[in-house]
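Next comes just one chain, in structure tokens: the form predicted alone.
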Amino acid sequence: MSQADRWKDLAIKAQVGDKRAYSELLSDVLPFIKLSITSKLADSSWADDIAQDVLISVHKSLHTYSADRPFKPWLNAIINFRRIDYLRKHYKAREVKELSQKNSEIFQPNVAFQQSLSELGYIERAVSSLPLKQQKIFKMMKIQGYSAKEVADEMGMSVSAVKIASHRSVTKLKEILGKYE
């Protein structure tokens, strides 16, 4: 039996609740996932994070796998989507960080009141005081520009829960920053 046929067989068994097959499937595909990812990354240390995202996606999506189709292309599609998502987030986060580091250089000559420059530090501290989940939601929606749907998909939450968390974050930030006025 070929590797692809074995994976297909394990996936079919896992879909009907065979825990041993499910465990074997994840163990068997992990080296393939890492090999597929590593060759396409600028930094091979990212492979473990992406591989974990792929395994989570396989877990969440296994019910969508159709037994009348080959397993390997289905897996490769998940690998590619997760790799692209990871890289998009990584480079977007890097851009935000670089902009944050340059903020003082940008604002210094353009700010009439130097006290305004220190407000950026207040804002960063206020955001970092939020619970981690709210920080992530706030940063993704309000700084990085993700939609509530994208954040919900990323975090495994409902869209309404993301909107509520975002609103609570903004309310909390207003409360915290109001102390500095």
Contents of the next structure:
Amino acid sequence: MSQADRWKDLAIKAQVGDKRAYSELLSDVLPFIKLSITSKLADSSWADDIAQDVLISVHKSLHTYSADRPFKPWLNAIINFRRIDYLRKHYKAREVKELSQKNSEIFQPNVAFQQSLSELGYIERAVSSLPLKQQKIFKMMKIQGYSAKEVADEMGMSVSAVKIASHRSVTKLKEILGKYE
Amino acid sequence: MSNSEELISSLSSDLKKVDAMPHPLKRAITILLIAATYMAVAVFALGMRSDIEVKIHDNIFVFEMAYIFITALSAAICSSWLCVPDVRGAKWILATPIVLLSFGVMWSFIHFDIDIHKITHIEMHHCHIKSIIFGTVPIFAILFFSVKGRTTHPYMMALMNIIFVGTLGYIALRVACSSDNAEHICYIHVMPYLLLGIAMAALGKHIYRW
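Having seen the form predicted alone, please provide the structure of the form predicted together with its partner chain.
Up next: the whole complex, starting with the chain shown before.
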């Protein structure tokens, strides 16, 4: 069986709720997605983020796949859409990015360990560099202590999407804050 | 476990059986039936133009209505095709309503000898209300069907949807309003749909976000 037929077969099984076939399909297409986008990016480290966006989009649009059509063009259309969307957001965010913590005096009375003030600044800057949605999810879950379910209800998202966004924001923060070590 | 592996595991555990979308042609016909039926009822309820019996024997009027209806049909088909990320490999169909509409507009300008300088101000007219009435259900019908799909062309989708609503609304207004004045048709009948189209284009990315 060719790769194209195999993916088509797995996608059809996934549509009827076969979780194992779906997991296999997503694992199978992941290297293909990364390979398709890496050569078209200025920074290859973006490939992971875009690939994850593509996987989420495949999940959301699985019902639009038609068994009488090949799988690859359908997947390629999603890959291109997500790549362009990511780049547009990235370059737009770069233009308007501004640091919200301009005056550290605001924090002085509220920070117990004054020597940690500069670290607070790093964290605050790192959090503000996240996309707005991720910022909100991060703050609600990790600072205010809401559960994933409560955040999902508040934001009109699925629990898994909230978990994914939270996980991604933590990973990004680790990456950003790692630079200050 | 890497981020991507975690994500795959999370998405797989979330998977539920999904109903594959019906063929786009079926969806297009459904949208067209809903919109056309509503418009027919609305036209009957609001009353047809007094000279309708004469007009249905006027070849140019019949040609105009048929041409616009074909444009509406092609826009509904494109809108349904656009619900699929790869447009089912038929991107060429997107040119059909655009070409039809362009020729239609060109033909109108030539045939009706429209003078765009004649209109100096635009005021509220009863046809504006009719255009809103005729457009309400079709716009919601097509939006309802559109957002059920997943388009990778949000602006093209917005364009197709407004061509669909605008052309059907145009037919309904031509049947309901007895004015054949070109400027009246242009500015009073078409203008609300043009404004709606601009609004939809501006909001395209938000409406069809996924």
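Residue numbers count along the first chain shown, from 1. Because the structure is a prediction, the values reported are computed rather than measured. In this text, rigid core is short for the largest set of C-alphas that superpose within 1.5 Å between two forms.
Just checking, between the two forms and with the core aligned, does residue 153 shift 2 Å or more at the CA?
Yes.
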